[in-house]
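The chain below stands alone and is given as structure tokens, in the form predicted alone.
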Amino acid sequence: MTAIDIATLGEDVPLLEAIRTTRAIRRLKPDPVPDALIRKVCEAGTFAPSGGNRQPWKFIAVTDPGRRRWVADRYRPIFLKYIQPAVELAEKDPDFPERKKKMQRAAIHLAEHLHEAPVHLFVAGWTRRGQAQDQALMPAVMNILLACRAVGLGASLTTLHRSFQKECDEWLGLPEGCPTTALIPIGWPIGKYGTPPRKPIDEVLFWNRFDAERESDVRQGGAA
């Protein structure tokens, strides 16, 4: 892929279409991703809003195979232990939704093949008054996910690395006061983007005041 291709790639994808079809892609090919393309999606992250335009974000793209395996070896056992109760529930419950089983299988696949994902993109940011700025960093993460969708890369958001965050942040060379918030595995997708299942907008949109009675009916399955 040439520099010219990367410069124009994804520029014609309609915004609302990208928003509606940016689902988590957890099955990734091991094929390398050009550095220039990672630079492009990270640049999209820098256009996110932040309070006072502080722009606290830092992006660390881990592409070295040995370093990716270091992350994967720590991530895998934590995730498999975390998801095991849900897997057991799915196996016992004959009415457990198939779409949720599919999500479980995809998440397990990512954990077991994380070392193969060609890019582990960590999003970190300077704290403010001693507090992590997740509220500033998550819009940048969303911009990156949308940019990945636009250029044809697969990506998903995980924060499970926070289970070994101190060790991970030191290993990444991050200074005190600049912790990681998110890990985004990125690569060429196995499968394709599409519209994820979502509740109808009229179930979650209220006008002027929250309607507790309507919400109760929805939760009980008595109203659309």
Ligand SMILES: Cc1cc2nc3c(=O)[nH]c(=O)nc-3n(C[C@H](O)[C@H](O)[C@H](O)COP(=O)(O)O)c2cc1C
Second form
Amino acid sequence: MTAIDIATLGEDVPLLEAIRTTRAIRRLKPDPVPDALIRKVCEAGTFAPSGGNRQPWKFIAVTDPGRRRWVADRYRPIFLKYIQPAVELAEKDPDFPERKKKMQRAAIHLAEHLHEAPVHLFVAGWTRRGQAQDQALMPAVMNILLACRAVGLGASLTTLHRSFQKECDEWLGLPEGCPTTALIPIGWPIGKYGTPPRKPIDEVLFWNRFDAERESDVRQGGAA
Ligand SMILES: Cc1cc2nc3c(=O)[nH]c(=O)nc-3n(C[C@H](O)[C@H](O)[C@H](O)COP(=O)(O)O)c2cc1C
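And the form predicted in complex with the named molecule, for comparison with the form predicted alone?
Below, the chain from earlier opens the complete complex, with every other chain and molecule after it.
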């Protein structure tokens, strides 16, 4: 790969375009990602809002191959045990939407290749009750996903590691009261960024008051 200028990389991507084209990229090349680039996307995370501006986040970038395998060896069996049966049913169902099948296949690919993702970025945060605090940390997670999009890295939000969270948090060396919320596997994408499938805005935007009649009309496939 030719040398990249990390300081300027991604700085010219229009914000709204990045928002519209940030999708879960679960197929990643095993090629290494410069530490400085991971630092840059995590720095974007630090610009997220937080209650009282407490900035509760800690980012742990796991890059060591043996340590990534440790994570993958725990993620994979849990994913396959709980999610693959549903995926197999969907594959046999001709009415199951192809778009969702594609997403499931990509999620299986991630589970089977997680050890190859060059960076396992864990997002953890301080909390009073010892529980993972999604609402406090997800804004930072979203900033990181957007920053990855801007600099051309592939990334996706996962939470499956919470099934072995206690073991994982101890293994990461996190103190009590600072649990992990998210695991973001990051690497250079095999596929391309693109507009993800989303409901049209007029299906989900209401003015002044939620309109249940229009909502039921939309659900039944009628005119909005
Ligand atoms: C709270 C939360 C938890 C998620 N956990 C996982 C996960 O454990 N594994 C995974 O592959 N994707 C996970 N996702 C990603 C969603 O599946 C993804 O956002 C969805 O498939 C839409 O993808 P798209 O943006 O490419 O359309 C999670 C997303 C959210 C918001």
